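Taking the form predicted on its own, here's one chain by itself in C-alpha cells.
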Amino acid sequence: MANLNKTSGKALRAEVAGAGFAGLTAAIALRQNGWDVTLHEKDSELRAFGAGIYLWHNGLRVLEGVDALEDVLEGSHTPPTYETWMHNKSVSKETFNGLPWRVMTRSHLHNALVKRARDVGVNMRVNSEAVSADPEGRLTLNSGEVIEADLIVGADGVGSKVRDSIGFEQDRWVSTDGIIRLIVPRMKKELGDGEWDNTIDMWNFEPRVQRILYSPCNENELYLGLMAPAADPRGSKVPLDLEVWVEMFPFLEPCLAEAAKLETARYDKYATTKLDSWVRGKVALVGDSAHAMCPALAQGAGCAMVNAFSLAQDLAEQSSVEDALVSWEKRIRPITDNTQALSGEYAANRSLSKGNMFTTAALQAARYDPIRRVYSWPQ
C-alpha cells in the first residue's frame, strides 16, 4: 500500500495533544516516518507525573523502534524475580520464562522519550492545551488558535478534552481499591538481609487489607505502591500514616519513614475507561484518553506506547488517514481490550495475592512484539 507522505508529495502534518508516554511515542514514531509533528503540553514544562513504572517486552520493543532503548536501560532495573508474599511469607517467585521486563522511575522513561523527540525534530509547545478537536482535522488550543492538520492524536489523559469535545461514547468505572505511588531511597543496607533486588508484591488481609508493591528501579531509587481500600481512612491517608503501614510491614520501616515525609503523595483510585471507538475521522485517541486501565497487570503504559507506535505503522501503509485509523484500531485494539478486562478483574478480586498469576492470558500484551507484529515467549 502507498505511503501517505510519498503519495502526497509533501510532509503531512500531525498535531499531538499531550506529552505523556503515549503522546511522545506517537510524535516520535510519526516524525521518524516523515511527518511534521507538533506536540502540545498544557503545563509549563515537559515532565513526568507519578512515581515508578514497569515496562515489559512490548514496551521495550517500542523503545527499540523509536531508538530510545539504550537510554532507558541505563538507570533502570530488571529484578531477578517477581515475588509474591501473603502475610509476610513468600508464596511464589515468577521469572516469566525469560520474558524481558524492566522497572524504572517515570521521570527516567519520560526524559529519554523527550530527548529522542527533540533529536528527531518534533516541535514541542508548552503552555499549549488542546481544548477541542473535530474529525475534519482541526485542533483548537486554549489560546483560541485553530490548527489545521492531516492527523490529530488525542493523548491528553483520562480527562481528555480532545475525546470529550467530539463526544466519544464511554463507560467509566472506579474500583474499591486505590494506591499511593512514591519514589524513595533504596535503603538496602538499612533493610538488612533479604532478597531486596526482587520485586516483592506484599499482601495482607488481616487485620486490614493493605498491599505494598516493592519495586527497585536502580541502585538508588525504590518505587513503592501502597494499596488500600478507599473506605479505609488510615490506609488511604496522604501524606502517609506511617504507624498503620509500619504495623503491617515492620521490615520496611526505613523506606516507609522516607515515604511518610513526602507531602506531595497522592491517593488514586483504580479507574477504567472503555470507548465505543478510538477513532473519528482524522482523530485518533491513544493512552488513558482511550483505554485507562487498572494497574494490576502493569500494562497501562505498555499498551499506550504499543498503540501509539502501531498508529504510525498503519499510517505508513495506507493511502488515506481515515482508512489507516480504522485499520489500526481493528488490528491493535483486541490486545488492549483483553488486557484491560483481565486487569480490571484481577484488581476487583485482588487475584495477584494468590501468586503465580502471570499466566499466558495475563502476559498477552507483554509478549507482543509491535515491530514484528508477533507474540514472543510462549508459556
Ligand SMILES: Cc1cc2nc3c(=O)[nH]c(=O)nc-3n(C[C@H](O)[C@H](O)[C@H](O)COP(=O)(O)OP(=O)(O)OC[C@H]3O[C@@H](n4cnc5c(N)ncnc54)[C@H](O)[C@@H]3O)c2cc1C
Given for the second form:
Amino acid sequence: MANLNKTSGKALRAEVAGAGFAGLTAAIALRQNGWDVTLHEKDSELRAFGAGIYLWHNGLRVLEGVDALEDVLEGSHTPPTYETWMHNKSVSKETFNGLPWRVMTRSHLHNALVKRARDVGVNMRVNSEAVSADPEGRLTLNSGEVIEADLIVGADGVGSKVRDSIGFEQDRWVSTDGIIRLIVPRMKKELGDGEWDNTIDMWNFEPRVQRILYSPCNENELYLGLMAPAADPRGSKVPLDLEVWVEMFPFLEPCLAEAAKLETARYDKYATTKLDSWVRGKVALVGDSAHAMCPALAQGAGCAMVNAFSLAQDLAEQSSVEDALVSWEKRIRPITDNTQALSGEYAANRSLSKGNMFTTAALQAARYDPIRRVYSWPQ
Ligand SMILES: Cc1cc2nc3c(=O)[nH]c(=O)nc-3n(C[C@H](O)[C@H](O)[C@H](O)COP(=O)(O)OP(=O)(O)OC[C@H]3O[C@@H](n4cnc5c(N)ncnc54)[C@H](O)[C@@H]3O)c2cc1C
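For comparison with the form predicted on its own, produce the structure of the form predicted in complex with the named molecule.
Below: every chain and molecule of the assembly, starting with the one above.
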C-alpha cells in the first residue's frame, strides 16, 4: 500500500487539538511516520490532570512503539497482585496470567510523552484552543487563526469542541457513582503489617456504599480513589470528610489524614460518550472526545493511546487520508466499543466488588498488541 508521505513528495501536515494522553500519542506517532505535526493545548502549560493511572499491556506496547516505555517504567510500579476486599476481608488476588500492567502518577506518564514529543520535533503550542474544525481540513483557533491541514485530530477530551463543531451524533450520560482521586505519600510503615505493595480494591456496602482503590505508584507515591454515590453528601464531599472515610477504613487513617488536607480535591462522576462515527472527511476523533468511558476496567487512556497509535499506522498504508480514517475506525473501534460497554456494565453493577472479575472478555483491550496487531496474550 502507498505511504501518503512518500507518494505526496512533501511532508503532510497534521493539526492535533488537545495535549492529553490521546493527543500526545497521536502527535508522536504521526511525527515518527514523517508528518509535520502541531499540537494545540488550550491550557497555559502542558500538564496532566488527575492523580494516578493504570496502564496495561496494550498501553505499554504503545509506549514501546513511541519509544517512551523506558522513561515510564522508571518511577512506576507493577503491584504483585490486584487484590479485592469486601468489608475489609480479601476475596481475590488476581495476577492476570502474567499480563503486563503498571500503575503510575498521571504526571509521570504525561511528562514522558511530552519529552518524547519534544524529542521527535512535534511543534507544541499552549494557550491555543481549538474552537472548531471542518471535514475539508481546517482548524479554527480561539485567536481567530484558521489553519489548513491534511489531517485534523480532535483529541480535546470529553467536552470536545472539534467534535461538537462538526455535529457528530452522540449519546452522552453520567454515572450514579463518582470518585475523589488523590496522590498522597506511601506511608507503608505507618500502615503496619500488610501487603501494602498490592493494589487493593476495598469495597464496603454496609452501612454505606464506599470503596477505596488503593494503588501504590512507586516507593513514595500512593494513588487513592475514593468512590461513593453522588447521592451521598458526606462520601462525595471535598475536601474529604475524614470521619466518614476513617470510620469505614480505619487502618488507612494515616493516608486519609493526608488526603483530607488536599484543598484542591475534586469529586468526579464518570462520563460516557458514544458517537455514530469517529471520522468525518479529514477529521478524526481520538480519546475521550470519541469514547469517554467508565473507569471500571481502567482502559479509557489505554484505548485512547492504542487508537491514536493505530491511526498513524493506517495513514502510513493508504493513499488518501479520508480512506485511511475510514479503515482505521473499522479496524480498531470494536475493541473500544466492547470495552466501553463492559466497563459501563461493571460500573453500574459494581461488579468488581465480587473479585476475580478480570475475565478474558474484561481484558480484551488489555490483551491487544497494537504493534503486531494481534491479541498476543497469553503468549
Ligand atoms: C476516575 C477515572 C479513573 C480513570 N482511570 C483510568 C486508568 O486507570 N487507566 C486508563 O487507561 N484510563 C483511565 N481513565 C480514563 C482516562 O483518564 C481518559 O480516558 C484519558 O485521560 C483521556 O485522554 P484524552 O487525551 O482523550 O483526554 P484528556 O485527558 O481530557 O485531554 C484533553 C486535553 O485537551 C485539552 N483541551 C481541551 N479542550 C481543548 C481545545 N478546545 N483546544 C485545545 N486543547 C483542548 C485539555 O486541556 C487536555 O489537555 C480514568 C477516568 C476516570 C474518570
